[in-house]
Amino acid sequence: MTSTLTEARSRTATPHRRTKRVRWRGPLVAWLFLAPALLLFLYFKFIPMFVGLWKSFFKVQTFLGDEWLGLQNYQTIISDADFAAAIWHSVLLALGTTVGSLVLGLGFALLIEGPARYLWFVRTAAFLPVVTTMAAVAEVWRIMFHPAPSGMLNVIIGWVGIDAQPWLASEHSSLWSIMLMSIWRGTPYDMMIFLAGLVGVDRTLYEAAAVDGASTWHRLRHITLPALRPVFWILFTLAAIRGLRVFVEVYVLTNGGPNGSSEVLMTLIYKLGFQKNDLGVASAGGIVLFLATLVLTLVAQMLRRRQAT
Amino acid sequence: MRFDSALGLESRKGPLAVGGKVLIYGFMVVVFTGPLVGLLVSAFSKTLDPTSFSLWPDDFTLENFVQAKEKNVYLYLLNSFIVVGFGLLLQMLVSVFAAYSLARKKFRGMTFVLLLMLTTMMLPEEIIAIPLSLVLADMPLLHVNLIGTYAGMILPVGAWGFSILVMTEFMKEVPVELEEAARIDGAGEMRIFATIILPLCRPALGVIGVFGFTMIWDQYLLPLIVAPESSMWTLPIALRSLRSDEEVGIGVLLAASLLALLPSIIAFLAFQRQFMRGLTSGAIKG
C-alpha cells in the first residue's frame, strides 16, 4: 500500500530512487507514530525497573553517595522474618482469592449463562465490584468489618446464628477478611470471563450428551469444563499474579497490622521505601517480587502448553 | 427441553423452578451491590459511627457533603478531574497512534515493540513504585523534578500497553482498501490516519476511553508518590486523612467515598456495551 502513493507522487523519480525511498519511507512513519509511547513506556516502566534493578545492590544514601552492598540486600531479605511472613502472607492471600474467585465467578457464570434480558440486568448489577475504585469500596468494608457485635456484617451473620467475628482486628482473622473482600471484588470478573467463554461451547455437544442420556454432572465435567480451560489458565495466571502485588487493600484495611499479620510484600516495600527510606533493601524487594511474577507467568504458560499437547 | 446452557437453567419452568431463580439471582445483586447501596445510604444519613452503616434510609441529610466542603473533599474531587481529564486525554491519543502503526504498518522490530508492550503489562506500577519516584524526582537527560506536580501523575498514566493492544485489534479490521483508495486520491498520512482509520474506530475509542478513565480514577500509589502536599492529593489517597481525622464523623468519609466511587461507576453504566465487549477481547488475547 505504501508503494502505491510514492508510485502516484514520485512518477518523475528514477526507478533507483523508487525503491529507496519506499525502503525507509514507510517504517520510519511506523516509528514516528509508535515514538510517544515507547517514550513513556521508557521513563516510566523500563528506566524504572532497570533503576530498581541497580540500587538493589546499594546501600542508598541521599547526600552521602550509594554504597556497593553487592547481594547483601537480597541476603537480607531472605533471612529477615518480616520479609519471609509477609512473602507467605501474599502467596496465601494470592491464593485464596484466586481460587475463591475463580470457582465462585464459574459457579455464578453457569447460573447466569443463558440469552434472557434479565440475566443483562443480573450481570451489570453483578458486575459493579469491578469498576469501583479500591480505596473507596476498601474504606467502606472497613467500616461493615467493624468489630462490634453491632457492625453489619456481624449483624448479618447474626441472622444465621454466627457469632460476632473480630473481622481485621485480630491476628487470626485480618489476612482472611481481606481475602474475603478481593473475593467479592474479583468474582465478577471472572465470572464474565467465563460468561465469555461458555458462549464458545459447541451447543450440539449438549443435545448429543443428552441424547446419550447423560447426566447434568456429566456434561459439565465432560463439556464445558474442557472448553473452558484456556480460559481457566488465563485468569488462573492473570489473577496469581495481581494478588501477588496486591497493596491498596492491605494499606486501607489494615495496614499490615495487627500485630503484622497480614503485612505483605508490597505493604512492607512501602513501608522500608518511603517511612524507613531504605531504598536498596525496598528495591530488592521489587526485584523479589518481579520474579516471582515472572516464574508464576512462565509455570501457568508451561503447564498449559503441556495440558494443550 | 432446550440446551443452551451446561446447566439447562434457562428452560426449565415450573414455580419450582422460577423461585430457584428468583432466589438465586436476587442474591446475587444483593451480594454484589449491597456494599454500594449501604454507602449510598449511609452517606445521605446522620451517621456518626460505624454501626449505624445500613441498608436502610435513616434520617435524611445533606450535612454530610457540606462538611466535605470544609474538610477540601471538592479540592480533592477537582485535583481528580485534572489528573483524569488530561490523563486519559493523553492515553488515548498515545494509544491511537501506537496503534496505527502496529495495526497497518509492516516494518521490522515490530515483534520487539509488541513483547515490549506485553512486558509492561507483566511490569505492574506496584513493582516498579520505588524507583520510579526516584525517576520522577530526577527525569534521567532531561533533570527535571516531577515530584508535587501534576505531570508527575498525569505522564506516567499515558503510555497503556491494554489501551493499545485492543485498540491495534480494532483497526486491523480496517478494510485495506479504503486505506489505498484515499492514497490512490493523494491523502498524506495524517489524513488517512484521522478522517479514515479513526472515525471507523469510533466503538474502540468508547472501550479504551472507559478502560482508561477506570484505570486512571483508581491510581493510588502514583498520586501517594507523586503529591506530597495535601493540597495535590487526589480523592482516592485523601479518604486515609479523612478516616483518621477526630473532627468528622463517619458519613464525611463515605459522602467522600461516594464522591470517588460514582464517575467510574456512572462511566461504566453509561458505556457497558463497549466495556464488557473490551473486557473480553481484552482478557483473552492479551
Second form
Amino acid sequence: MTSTLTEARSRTATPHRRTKRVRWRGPLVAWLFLAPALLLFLYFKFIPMFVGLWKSFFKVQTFLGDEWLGLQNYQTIISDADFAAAIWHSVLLALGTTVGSLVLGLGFALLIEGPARYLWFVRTAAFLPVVTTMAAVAEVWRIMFHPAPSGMLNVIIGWVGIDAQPWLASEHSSLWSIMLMSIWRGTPYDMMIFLAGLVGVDRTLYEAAAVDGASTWHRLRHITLPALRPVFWILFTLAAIRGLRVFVEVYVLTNGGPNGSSEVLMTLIYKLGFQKNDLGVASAGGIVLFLATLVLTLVAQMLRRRQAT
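Next up, the form predicted on its own, please; the one we just looked at was the form predicted in complex with the partner chain.
Left out here are the partners and the other molecules; the chain alone remains.
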C-alpha cells in the first residue's frame, strides 16, 4: 500500500517538475543568446558612460593623478562662450534637420505611396542614402559644396540664375549647408516610416470622404495627418536626437569651421578630450548632452501620451 502511494505521488510530481523546467528553459536560452551582445554593451557603452560621469567631477591628469573639482567642470560649460555657441548650433541644426526631413519625408511618402509594382524600385533607390556610410556621404557632399563657380552645386544653381555660393567656406552659410546635407540624408528614413504608417490608414475613410465631396487637402488634413500622429511623435523624437548628436558630417565637412561657425557640441567635446586633453570638461559636456537627449525624449513621450488621452 505504501509503495503504491509513493508511486502515485511521484507520477503527479513529475509533470509539475517538467513544467518548471520548461518555464525556466525558454528564458535561460534567450539570456544565453543575449549574453554576448550584453557583454559588449556593458564593456563598450555602460562602463565608459559611468567612468565619464565620474571623470566629469575631476581635473584629469595623466601622470599627476586626478584632482577633485566637484561641479566646476559643469560651471565651465555653462559660462564658456564656446560651449554656448556649440549648444546653440546643435539646437539649430537639430531643429532644422528635424522639420526639413519630416516635411519632405511626408511629401515623398504621399507621392510614392501605392500598390504599383514599379514603386519598389523608387523606394529602394530613395532609401540608399540612409544605408550609405556617413563619412562617405559627407565626403561626396564636401566635393559638391566646392565654393568655386565650377563647383557642382554652384553649376546647378547657376542654371536658374543664382550666383555662386561659398557654402562651407563662409561663416554665414556653413551651418545651413550641413543642415541641407542632413535633411537630404534623413528624408528617406522618415519617408519609409511614413509609408509604413500610411498602410495602416483605413481606406474606407478616404472613400467616404470622397463621396461627401471632400477635397484632397481636406482628406489629408482630417484623415491622413491625424492617423499619422503616432508616427510623427516617433520620428520627431528620433530626428531630434539624431540632430543633437550630429558629429561625423560636421567633422568631415568643416571640423567646426570657419571660425567656429559650425561648431556643435559633439565636435567641441571631441576636440577638448582628444586634442586638448581636457578630459574632465569633455566628460561633463558628454553628460550634459546625455541629459539633454534624455529630457527631450521624456518631454516628447509626455506630450504624446497627453494627446493620446
